[in-house]
Every structure is written in C-alpha cells, then in structure tokens.
Amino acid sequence: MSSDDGNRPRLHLTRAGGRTRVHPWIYRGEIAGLEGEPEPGAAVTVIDGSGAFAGVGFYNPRTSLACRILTRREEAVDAAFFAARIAGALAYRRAAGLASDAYRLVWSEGDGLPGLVVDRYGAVSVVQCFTLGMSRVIDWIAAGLRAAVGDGPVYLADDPAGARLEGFEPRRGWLDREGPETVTVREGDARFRVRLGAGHKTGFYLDQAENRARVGRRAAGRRVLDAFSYSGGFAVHALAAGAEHAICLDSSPEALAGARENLALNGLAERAELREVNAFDELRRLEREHARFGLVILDPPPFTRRRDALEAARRGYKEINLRAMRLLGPGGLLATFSCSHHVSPAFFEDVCRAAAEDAGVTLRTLGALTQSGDHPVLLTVPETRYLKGLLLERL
C-alpha cells in the first residue's frame, strides 16, 4: 500500500512552487504525466514542474481531485506514519484543552490527513474515510488510534458521497469488535446521548460545541426557536442556561427523537416543544402569526456543495434569515450559520445584510462564529474552514 523506495510511482505536475508548496490538493488538469502505474488509492511521489520534490500523496485517477498530499517529506506512508500523525493531532488537542468527552481527533487536511475524519465519543473512535486511499489503510489508522488513545472500539462511518466519487464501498459498522449502541457524553453542563451509526456526520455535530455554549450563555429568560434543530443541541444548552421555553423544528422524525431523548436526559423536556415540519414553511407560518422570540438559531444543512450553485444557496439563506429576523423582538438574538464551504464569510455576511434590509430591521453584530477549535483551520487551505456564522442582536 505504500512504498518508500525508488519504485514508488511518480506524479509530475505542470506547475512549480506557489500553491504547490502549501496546498495538498492536486487536480487532474494539473498533472503533466505519471511514471509507473499506480493503483487507484496508492501513494505516489509528487514532482513539481521544476523537477523538485513536492510531497507524497494518495492518487486516484477516478476523480477530478486526483491526488491529496500527505507529507512534504520523502518518507514512507505506512503504519508508523499514521501513528505519528494521529499522536500529533491528539497532542495538539490536549495542549489546547480540546480533548474531552466528545471531540474531533482528526480533521482531514487540518491535521495533515486529507480524506480522514475521526471523532471521539467516550472510549469509542468513529472513523470516516472520504477517499479510496484512506479506506485502503484503515487497519493502519485503527492501530494508530489505539496506540494514541487506548484499545477501544472503532466504528466505521464512511461518507457515502465521497465513497461513490472515489470508487469504494462505504462501510458502516464496527471494525473488528462490537462496541456500545449509544454513548452518553458531557458538553459543559449538558449531557447528550450519541447513537453511533445513526443520523448525520458521526452521530453529533461536534463542530458547534463552542457555539452552543456561547449562545447558551445569552439565553436566560428568553423564548427560543431552534430551527433545523437536529438532536436539539442548541435548545438543550439554552434551556439549561435558563431559557423560558424552546421550540425545535426539524423535518426528520429520527432527529427529533434524538432531541426528545436529550431534552429528557437533562430534565428539560417540559420546557420544550418539538415540531416535525419543513423549517422554511414553519418560519413563514410563525411570521404570519406575528410570533416573537428572544433567541432564534438557524443551523441548516449545506444549501450547496458546488460553487456553481451559489446563487441558489443565496436565495435559501436570505429567505430563512429574513423570516428569522422578523421573528425577533427588541433585543432578540439571532445565531445564524452556513456550513457550505463554498460560502465565504463575506458572502454570508452580505446575504444577512440583504435579508436585514428586506426585513426592515436594524441588527448589531455581536460576533463572528466559526467551527470549534478541534476542527483546526489552515491559513493556506481555506477549505478547512467551512462553518461560518454571525451572532446578531435586533435593536
């Protein structure tokens, strides 16, 4: 699966220097040629347009994003390599105080392992492979995890969309031994039950942990609307911090079942109402009823995964933000997000500004919001920052 000798296939680029030195992605159109016949998902040595060594990465001719560089050193990509990278990711999080009951241990390019995500829930590691190369070395990944965090169970939750593009069968289940069906984790003063293998992502939206706490601290005494609520993370934190009442909106009965379970787990069920609805429709209906809230959270799924669909996404974000802004009473807060990585912070702010103008409301920006620190962002790889948001106050 790897080679550290002169027999490793070589991939030649058309360009030299610049982005090649700092960004791990190589597109098919940037490839001048190949020496050798690498199998899809195999490691290749990358040579830039000047003939200089540029790194070692996993190659897959099936996709337009044909190679992702793993290392800028001439070294073997083997079990020891993965063990060292995972240990480094853990050391960073421990030093920053980010390792807890539930946290992201490996964040793809952000941790020098493009195509790999690992989340920790208690003693369980949940692994998502987005590339064929990572899927091929799952045993090395598991060994590196167990060396770093202990000999716990490993659950595989490969991304189906990534698997289709890359040409491998996505796996969902325990790697080599059974683990628990659910894990209860603590996030600040709140507890959440994570059902492994169910729902979106790896079972919970860890990227919103810091935002849930930040928004929750401002929720006391407020009536809360948690749109696109999934398993109720924002509502639980808001109610635990003293919010009067929360309404959770989601179109998924499974998501609302998780929210109901989490509210009950924290003794908050009596102050919450769950509505299985289309959030767009319900926001319009609430506006017609002249409903008012002291805190509205908008955390929708990505409205686009393609750059050429940005204008359609703009319309969706503007619609929900306009409705939410009109639902705010004086002094009301709006925490609004986009998790589409093609949507830049400036684009999102512009959409919210246009929504405020059409809604006829004046809003103060209390802060920009982004993903939790266990999802590290690389300056030279802007794609590592995908979650952006604003905390706004209606004047």
Ligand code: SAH
Second form
Amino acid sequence: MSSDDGNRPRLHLTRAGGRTRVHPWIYRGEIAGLEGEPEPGAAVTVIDGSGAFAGVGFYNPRTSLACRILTRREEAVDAAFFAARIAGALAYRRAAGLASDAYRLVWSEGDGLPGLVVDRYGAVSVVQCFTLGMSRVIDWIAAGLRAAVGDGPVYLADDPAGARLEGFEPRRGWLDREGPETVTVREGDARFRVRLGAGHKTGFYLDQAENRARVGRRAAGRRVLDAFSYSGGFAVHALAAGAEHAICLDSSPEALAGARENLALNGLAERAELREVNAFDELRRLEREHARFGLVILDPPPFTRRRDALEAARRGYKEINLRAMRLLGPGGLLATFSCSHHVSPAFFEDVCRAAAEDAGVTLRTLGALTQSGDHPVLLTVPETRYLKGLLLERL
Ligand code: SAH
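Having seen the form predicted alone, can you show the form predicted in complex with ligand SAH?
All chains and molecules follow, beginning with the one already shown.
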C-alpha cells in the first residue's frame, strides 16, 4: 500500500493532451508500458505519451478499465489524501445545502474518488467500494470519514458485481463496531426507514430526493400511480403533499414491505394501495380497464447495462411510457426516468416523443430532471451523469 511518490511504479500512456488531462479513466489498450511491478490495486504514477506527468491512480491489471486517476498532483495517495478529499466532498455539500439527514457524501468520479461511494443515513456512513484499489484502503477511508463527520458506525456494502470484476471479496457488514439495524431519516416533510445492508443501492434511492420533492409539490388532489415504487419514495411525498390516492407497483415483495412501512410511518397507509406485479403487465391491464391517473411516475431499473443492447432498452422504455401516457387524463402529469448509463438525455427524449406519437397525446415539458445535487456531475466526465427524466403534462 506504499504510496511514496518517488518509488511508485510508472504507467506510460500512448496518448497525451485533451481528454488525457481531464478524464480519469485509462483503458488497458491505452497503456504503452509499465515501469516497476505494481501490485493489483496499488497506486501508480501515470506518464502521458509526451513524457509528462499525468496523475496518480489506482491500477488493476485484471479489468479493461485498468487505471482511474485520483489526483493530477504529484502527491502521496495516503490517509491524509483521503481525509482531504472526503472533507472537500462534505464542504461542497454543506455549501450547497445538501448535507441533510440522508445524502450521498462521496460520489465516485464526481468527487475525485473514482470507485468509492459513501452515503450518510443519520449518524451511519455506508461505504461501497467498486474497485480493488478502494477496497484495499478502506481503513484510510473510514478514518477520513470519521474525521469529517464524526465517530459514527461504518457499514460496508461493496458492490458484488464490481467486486467480481475487480477481483476482491465484497464485504457486507459493520467495519468495526456495530450500528443500528435501521435508521429513520427525514427527507423534507417525509420520513423513511432505511434497512442497512438490505435492499437496493445502499438501502435507499438518494439520487431521486430532489425529484421526489419536485413531483410532490404538484401532487395535491391527484390520483397517483407510482410504478417501480421500491420503498414508496414518490408515493409518500405525493400523498404527504395532498394527493388523493396512490397505487404502488413493484415486483419485489421486500420493496413493497418497505413501502408499506414508510407509508405507515408517515400516517398515509389508508390512501395507498400496494400491488406486487410486473409493472409492464399491470400498465397494460390498467390501460384495458381505461383507468385514469392525475400523476404517473415511471422509475424503472436500468433496462441495459451495455451499449450494444440500447435498441432492446428503447423498446422497453417506449412500451412503459406509451402505456403511462394513455393513463393520463387532461392535465395529468408523467414523471418518467431512465437510470441506464448508456441512455443519453437526447435518446430518452426521443423515445418519449415516439411513445407520445403512438399514444396520440400532446405533452408539455415542464422540466428536464436529473440526479440530485449530492451526485455531482463533472462536465469533463459525462459518465458521472446517469439519471435523466422528464416531467410532462398532458394537454
Ligand atoms: N422510485 C424508487 C426507486 C425505484 S428502483 C424510489 O424513489 O425509491 C426500481 C424498482 O423497480 C425496484 O424496486 C425493483 O424491484 C422494481 N422492478 C424491477 N423490475 C420490475 C418490474 N418488471 N415490474 C415492477 N417492478 C419492477
């Protein structure tokens, strides 16, 4: 784990200039050669094709994305480095008013810490390592975290798929001392119970926090369909803001158990109905029934994780959007999302337009939606933006 600047192994790139100076990803095919024998997951000094210093990054010979740059300065990548990066991430969120009860404190490349995600739920930090390099320095990360946010419990929730790819054992559990099984967090006026180590992501979809608030503000008096509801985030906000009724659809019983708990926690259970169904089938059925809603939310899982499966994803997005549009009465709202990395905002808008053409409905765009500000997007690293959505009104 030594990171002494002078003795670090060197990785030589074939390229120089432009993207090389601002984008942290280095693919195996872009490596001209190595000097020294870096251990998998260790820090290397990166030299560009012109012989100039290009940064310091974690190296992994196993993956095609072989190195991710951590810093553009010739500095040690050590405990102090991680402490400073984490403090910087916290300062950004505090200045932007984002450091609430539940928020993402570290968003990988977006915070200059590629391969690391940290979410905060009350006093608990949940850490996800996506790279071998990050998993090896978990003790530095935890120390930096505790220095920044206080000496709370740290839960490890490594991404199993990432771990397999990178060649490390994914960890799930408390780092050193035990913390609570659940944490109840506040998001605006709503409260949510997060089960640590259970469910999706780190337990909650923090990336939708601002969209839940925005959609909630328009929900009063409406009948709501929250398709792909997970633990009921949108439905809870909509009902708390005065929606008449909400139906949550999810294929996962665990997700719906979370939704039931969250609706009850906010005193909203009576106005909600949960359906354990395949949302594709249920949307079709509701359409046949001529059901009408004043607000539909479509927040599906990614339909593709690969660029070459985009066309199949297009069909999936078009299908659910087409059905949802047909369920809207005049003045009805549709909040529709895609979290697939390979789907661009323009592609998504195109799919929604095609769906509207087939449905024969005219829709006004009330806003383009994206991930919450605690998932910062770097202009020079477009991959840091993955969530896109549209808020549409049927005319
Ligand atoms: N809107 C939620 C997050 C949704 S995540 C929030 O704000 O918290 C996507 C959800 O879709 C997951 O809960 C998953 O269980 C569910 N899901 C995946 N495929 C589905 C399908 N075919 N039908 C219904 N639900 C599905």
